[in-house]
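Next up is one chain by itself, shown in structure tokens, the form predicted alone.
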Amino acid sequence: MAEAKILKAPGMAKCIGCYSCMLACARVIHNDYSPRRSAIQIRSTGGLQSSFLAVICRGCLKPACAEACPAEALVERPGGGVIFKKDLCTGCRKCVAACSVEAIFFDEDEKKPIVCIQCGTCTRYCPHQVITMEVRND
């Protein structure tokens, strides 16, 4: 069985802020055209010589979001990250508060968190290979 991969952003210096990754996640995974419904968020660092940063799930081995979920809607994924069982989610937002890198967003319309499932869809649409799926080496 292949080792599980997690999302990484090793090439942020090459990011042009096209948001293709966000749009791909929103469209393919969350069936929406709004980048706000993406589990990856690209943001400008601001200033005259602005660059971009990626707010992404780090694929924790012991995810605090899963520990905080009272409904067991988030469970540990082998190799890092979580599996999201949407039908079990009560929308309590405890996972959002528990994420140390603030990479879980909340869909106010559906009253459910927007959680990265480490599928790699975003990486396939990045024109500069800024984000990748990699085997954990730590």
Contents of the next structure:
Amino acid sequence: MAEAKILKAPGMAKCIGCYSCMLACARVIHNDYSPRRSAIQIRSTGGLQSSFLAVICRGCLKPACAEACPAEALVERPGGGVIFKKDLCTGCRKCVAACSVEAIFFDEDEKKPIVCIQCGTCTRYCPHQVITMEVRND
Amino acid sequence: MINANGIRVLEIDLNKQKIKAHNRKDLLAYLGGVGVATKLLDEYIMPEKDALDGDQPIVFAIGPMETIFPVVTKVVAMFRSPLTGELGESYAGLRLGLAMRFTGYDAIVVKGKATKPTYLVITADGVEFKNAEPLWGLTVEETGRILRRRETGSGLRSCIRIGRAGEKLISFAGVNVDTYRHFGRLGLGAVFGSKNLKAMVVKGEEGLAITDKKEYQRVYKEIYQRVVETEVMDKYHGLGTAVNVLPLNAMNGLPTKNLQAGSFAGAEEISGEAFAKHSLVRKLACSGCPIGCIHIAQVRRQFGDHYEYYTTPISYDHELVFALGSFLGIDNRDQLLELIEKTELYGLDSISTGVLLGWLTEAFEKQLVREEMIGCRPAFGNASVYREIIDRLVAMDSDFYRDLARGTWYAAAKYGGCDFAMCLGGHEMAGYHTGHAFIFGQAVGARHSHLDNAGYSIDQKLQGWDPEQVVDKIINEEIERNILNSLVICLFARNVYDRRTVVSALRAIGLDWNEESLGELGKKVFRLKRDLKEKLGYRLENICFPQRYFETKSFTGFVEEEKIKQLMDIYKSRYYTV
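Instead of the form predicted alone shown above, give the structure for the form predicted in complex with its partner chain, please.
What follows is the whole complex; the chain from before opens it.
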């Protein structure tokens, strides 16, 4: 079996800030029109005069979020990242605090975290191949 | 579901620092965007009061497809224009559409005058009225930096603000949107200034559940693929709108030196191609648009010995290249970018500023205005003197400059030179000398903008002289654009969003429109704007055409006054029967 891929953002210098990736994640995975409900967030780091940062799950091999989860709702995913078992989640937010790149967002309405499932949908809507799915090689 | 409870309108009273939210089912018949905004403007406007009376409203609106379909990215602002006294209508993109959409408000009405400089923070939860005293007098750029630091919510928020031009009520001051886009035309910046309103930060942080996932995905994907994979939008992500400079120039269509000519010897230097080769550093997109038409150039400047440099990123487009370039005889890219930067920092409309400077230069040459009034000697091609004049204009420290601050047409009416004051309907011209349809179209358009009905495009496609057809096309295009603008679709995507596509997109989000009902809406908005303009004093028969349009050969040959008269006569007979 081919090794699982994780989301990478190697081309952020080429990002035009169109938010197509965020809208795709919200639309396809989270059943919402709003990019607020997206597991990928594009941010400027000094207004639009600077380049963008992709706030994304970095596909940790030993994910701190899973370690922090007391309900076993987040478990290690082979190849990097986590598998999210929504039914088990109690909404305690420990995962949000545990992620040192702040890539787990919290849905205040559903009281559940918005977690990247490493599906690659966002990459298919990027017009400049800024983000890709790659096998973790470090 | 989208619009389930009607059009959600947020009404903000700056004077009382109170807000009200209304759910307006009756407004659903206006769809959104310019339809809803025109109706709201009509309700709130005070025709007996001046455009800069603090009681006048500003209306912002989006449509039901905003951000959730590709390239549906704009917001319309409507107000009484301090420049023309008539309908103010202006569009801007970047993050504002997304931010408004996910506050849950379809329209925002700002009324009243704040008792002191104020900025607003608008979220789904309400509005904060914050002190803008320390921001008053600051440039658009610095204001943006401070607000971004002061307010949370990076990424899903928009920051719109005015510079000194708006604070000083210059009739053609614009409102800057997220650094690189603008509500540029017709003086919304002055309306902000008249209300002591420095800025608005809008944060779109709400979710919005999808109702029919399957159909929505299908239609979204189809439109997205058409946008990115076909050639319909190539020119906008390639060279951008500045692609127009050379083809217009080659055919006498590029207004040069106050339209004393239709082609410019320095056009190559300021062409889209030259900017792309030498100055372009990146492109940006509005939220929800995969195209990325916002072209950013870098201007590098030395400010001291020992290799002291700084650089500034500046967005450029055809209209700016025309207004502050060919129209003023500026053939140096860096000097042109510095002029753009100057208008940006003050928050002036670049088109109106350029056209005013063009008139001023010629009025000075013809000795209608004197050096001691201007404080210097304007000359085509001299960028540094133009920068100095812009500084004086914003400083507004003499009667003469206070007159200039009221726009080209006002200044020409007072000092002379209406025949070469390149306005149509009191509004400074756009960058096309293409022929009869452009001149006629901008003159009769609802807000006297080339974008009302795209006459410049009709000129370039029309074979032979057929006045009936020109008038039909002008009216029909304006009706079609009322539909697109009710959804506030970026007009660059007009060829993607034909009526059939619009209908399927609306149905995918649960709104039942058909091609006929959209057509009726376009006409209804046309009539509503027409009647509103008349309440504000507009009369079709008062339109006049500066002689210069007939003296300088255009893209399609000489424009004839008699033919313009013919178009006007036909138009008069159809205007009231739309």
